[in-house]
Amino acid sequence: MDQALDLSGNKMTDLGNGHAVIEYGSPWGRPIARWVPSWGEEKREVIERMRKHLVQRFGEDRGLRMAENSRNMIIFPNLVINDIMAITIRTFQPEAADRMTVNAWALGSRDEDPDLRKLRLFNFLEFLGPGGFATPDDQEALENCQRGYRNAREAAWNDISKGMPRVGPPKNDDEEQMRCFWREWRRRMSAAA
């Protein structure tokens, strides 16, 4: 396993095989105990108990950065996990070579508590939903992309190269676990050759 840190905490992990995970420290609020001032004082203590919760039983670097810091994995070939402000799952079926269809799902614990639960799901249908901040601007990129490989004749490659002439680790802004992805892609597609 291969894992880089930069100094701002932030890192990209490629986890082999074409899975890779970023994680980087959260500007915002994470229902699972990270409170910001926009929930509204009433919340504080609910988070601030599973907070401590979380370092009492992971122990407080693991605890704090369970709390903290956000991650994004992706997992070879079709499936994403985003643990930001909310938890994801997101399955990828090609279903021709020019179409797929993306299914998400918003995860929380049985035992949340009903207002933590309330504001998980408003993160989730505010940006991480169908209707969403993020999940659209995602669907956007990926129909311009797929519009944009209909020209291989004329430019064939797609340029994912941020972060590549860097001097040291990945950070988890770089299109490194991008290229984790294809380089597992590329290894595969030759050993069927």
The other form holds:
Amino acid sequence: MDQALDLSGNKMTDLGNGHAVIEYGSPWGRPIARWVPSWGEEKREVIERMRKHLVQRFGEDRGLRMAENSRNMIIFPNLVINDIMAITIRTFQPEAADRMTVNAWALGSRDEDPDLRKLRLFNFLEFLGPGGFATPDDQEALENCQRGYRNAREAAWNDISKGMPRVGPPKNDDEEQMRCFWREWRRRMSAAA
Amino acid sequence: MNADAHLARAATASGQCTRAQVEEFLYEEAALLDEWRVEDWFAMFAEGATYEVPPTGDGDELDPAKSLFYIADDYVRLRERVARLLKKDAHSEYPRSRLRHIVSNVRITGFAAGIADVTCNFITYRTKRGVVDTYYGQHFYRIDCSVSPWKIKSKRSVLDMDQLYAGKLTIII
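Target state, the form predicted in complex with the partner chain; input state, the form predicted alone:
Below is the entire complex, every chain and molecule, led by the chain shown above.
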């Protein structure tokens, strides 16, 4: 492997106008081309083949980065694209102070091999979706935050300061991507006022 | 065909498995879930069993290999789901919600080689922090009646709501 290639991929990129993306190496399997033992040996070969294909098509740096790294992207103000254990696209529509409609889609490729589609859908459900092992817990946390905001008159702030003192480029878990969002929010809302 | 004739035929078809027995089995399952005895609930499943909740609005014909379900657990993941429901870091269910499972309209729709195909209607209420979530629809079971105690070989819960209004499915319905 190319020594210069950094697959730790632990970073945040400010895309401007409130958009941002974090990128990081992740332990989970990625149906695009990252095999993990829990998928079984029989899936290993086809995943390896896809990995080689990515490297062939996009070069080693970009190909392996596509295979290995996970990405969470916010497109301001209400579109999120998560390229994690599967690719999920989410939109957020606030309908009232205490109600938000979230739509989520799973992205797959056209003419996908049936076995790989099965694997991709199975992998998606492990963590994602209303019945997954992670999404509903995130949602619970957000709902509880929303309950807390009812105290806004007494405590009119939301602490997303993690990583602010860091010197140098922000890491993926520094919450800088959230500050990108809120800076843009403030800019637009102040302009409107 | 009138209802009585249908019942008679179902009873004949069911051989050694009667509706009363199936109802008792399903009521026991509901009680275990109401009491959050999820490990005992998992023990009702045969090795290799599946548990599935297809997306709303698409009936009972979907294949989890082709469509994105809410839940499509094989036996291993179902065991993980159960283990998770008992953990404090399953934040959506800790503190635990209160549940009430209502089961009715139980029918044995087929019986062959000791395996009963069973359908029933269900309503499951979930309450937490003053919010009531209602899930309703039809369960489809394959139950192995040739072993003692009986074992569930598959359970598919088809929701009748046109949307997942609760926005989440963190319990066993």
